[in-house]
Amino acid sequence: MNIIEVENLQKTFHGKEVLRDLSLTVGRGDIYGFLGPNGSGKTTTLRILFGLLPKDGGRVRVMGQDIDRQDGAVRKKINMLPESHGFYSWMRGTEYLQYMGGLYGRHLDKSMRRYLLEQVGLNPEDTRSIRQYSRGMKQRLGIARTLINNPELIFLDEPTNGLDPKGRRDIHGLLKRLNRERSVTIVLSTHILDDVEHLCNRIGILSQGKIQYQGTLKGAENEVAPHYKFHFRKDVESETLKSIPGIHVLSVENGWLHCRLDGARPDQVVAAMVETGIPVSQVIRENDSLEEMYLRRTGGAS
């Protein structure tokens, strides 16, 4: 069952078309990676889905209701963490949650504030102000804020941007746990492929205002000719390797051939190499096809 359905979404700012005929679906229970270069329209799309921006055209349904006719019941079941959180830096974490709970019409008693902080791995006894928090702690607090209304769907805009590797892994673990234990559907806007590979079961790649690919990670990988490394027991001339059918040589260094297979299986390539007298000792598939497909779909944008 789809929790989000978008058909031919359009949005224009000051005469510039930002989104044109954008279509996507998000299934209930997905961690959906919304990929695209900076400035591609990811944040605009999230704001429309959340109801912060009006659309100029198309059809958008969230939790079974058209966003133009959404009632309060749907709005109470979704939440969003924007890239700029707007924290009140003089507050403590518990004070911030209490204040934000009031904006949602909810009284968060001490036990509920403690529960939310513990859910995201923050210490409820920490009396420091938010200005003293690390960036990773602020991200955790922001995610705690999105859980105030016990949502079924949350939108996260660049939640790991600016974090160090450990901070990113911590957020990855937190989001997986929320998805698994609380059955929260997550739409994750990012341009960081590592986030997608560690978190998402489905992705959509946005470029030039349209979805250029939507599907599973496995489907994305299968769309690109696979890359392989072949190791040889002795040096082999590059020109000899280029004569092997079904491969596109990328580089040859330190006894390793890095190549892309074009219409050939690895066992067929190995057989052709052995027949030519090339001593193959090891074959490894390289996992870089998602990056290649992303770059191809976005025209090489980073």
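It should be emphasised that the depicted structure is a prediction, and the values quoted were computed from it without experimental measurement. Think of the rigid core as the biggest set of C-alphas that the two forms share within 1.5 Å after superposition. Positions refer to the first chain, counted from 1. What changes on going to the form predicted together with its partner chain:
For Gln65, a C-alpha deviation below 2 angstroms is recorded between these two forms after rigid-core alignment. Once both forms are fitted on their rigid core, the CA atom of Val280 lies 2 Å or more apart between these two forms.
Once the cores line up, the CA of Phe232 ends up 2 angstroms or more apart between these two forms.
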Given for the second form:
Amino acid sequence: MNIIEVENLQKTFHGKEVLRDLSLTVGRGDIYGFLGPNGSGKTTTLRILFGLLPKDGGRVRVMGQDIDRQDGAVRKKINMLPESHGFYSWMRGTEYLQYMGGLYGRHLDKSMRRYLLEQVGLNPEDTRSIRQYSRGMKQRLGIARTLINNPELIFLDEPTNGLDPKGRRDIHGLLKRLNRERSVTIVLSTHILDDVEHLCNRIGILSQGKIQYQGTLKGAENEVAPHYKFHFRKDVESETLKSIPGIHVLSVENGWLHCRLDGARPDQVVAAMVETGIPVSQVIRENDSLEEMYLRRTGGAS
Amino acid sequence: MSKVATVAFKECREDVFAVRGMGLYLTASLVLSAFGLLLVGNTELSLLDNAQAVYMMAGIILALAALIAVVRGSDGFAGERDRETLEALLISPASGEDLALGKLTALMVSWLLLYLLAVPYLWAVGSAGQNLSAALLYLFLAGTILMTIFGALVLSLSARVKSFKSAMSAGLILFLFAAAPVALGPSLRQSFIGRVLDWLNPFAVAMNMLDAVIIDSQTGPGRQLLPLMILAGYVAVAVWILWLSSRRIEL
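What would you give as the form predicted together with its partner chain, now that the form predicted alone is on the page?
What follows is the entire complex, opening with the chain shown before.
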């Protein structure tokens, strides 16, 4: 069942067409990676889906309700972490959650605030003001904010931007846990492929105002046939290698065969090589196929 | 606590914790101190009747209130937009009207603080004269009304323009436009245009009401009904404009 359905979404800013007939679907329970270069319209799309920006055309349904006819009930079940955190830096983390809870019409008592902070790995006893938080801590506090209304759907705009590798991994773990334990559907806008590879089961690649690819991550990886490198313990003739079924030889150099597999699995190729008497010592998957496909789909933009 | 009260409470706390909040009250107290000193220390001004001194001080207090409404009101939405805190507010289920009403309530608290700050100064310059209690009562009424009018109008601007600077500039123009007729000379104010401007301008209406109460001792109940009704009309229009502007606040 789809939690988000978008058909032919259009948006123009000052005469510039930002979104052109964008269509996408997000299933309940998905971690959907919304990929695209900077300025491709990811944030605009998320804001429209959340109801923060009016659309110029098309049809958007979130949780079964048309975005134009939302009565506020949907807003209570969804939440969003914008790219700019929007914290009041003079507040403490618990005070901020209490304030935002008030805006949701909820009184967050001490135990509830403690629970939310612990959920995201922040210390509830921390008395520092938010201005003293690291970027990773702010990101965690932002995620805690999105949990205030116990949402079924969360939009995250560039949640790992500016984080170091450890911080990124921590956020990945946190989001995976939320998805698994609380069954939260997550729509994640990013241009960081590492996020997508570690988190998402489905992706949409946005470029030039349109979805250029939508499907499973596995499908995306399969779109570009991966390159492999096989290392041999002794020199092997090119002609011998060409007799191995299921490979397309790209080059043979210094004991290394660089090839593309045409329908065969790497283990099948290794078996065929060993049968032919070729001593294979090492196999390396050569390229990041998602990156290649992303670059191809987005015209190499970053 | 309701959403409106949540916003109002946070805004009031920001008055205490943020430098700009306390800065306004500090500036206000410096202005009142300087003006109070002038009234009692300056050879010519010290000759003024006590009621006249209270009236002049009341005018300064109302001007300060309007200025605070302009500064804090401009910051209301446009400042949040500049500091990138607005999006988080709009993401919450609190409506634009809730946010606007919360911010307007906080402005009224700012006025209450300014008023409390001003009472000792008024007492210092007018305790020996007549109508001080009536002056305090009508000043409170006029200030509450003016704060609501200016606060609502500037918050409306703030909800619509993209930056604090733009909101502040537009708010100051509104303030100058509103205060200008008060600066008209006595003969011009007696002319037809002067009278029309006097009744069209909420600031002038409030000052004329204070003039009638403090200087002319027209303190009886019902004697200031007409100016109060005119001011109430302005309040209704300003709040309606704020309601319209805050229905759909954009980033």
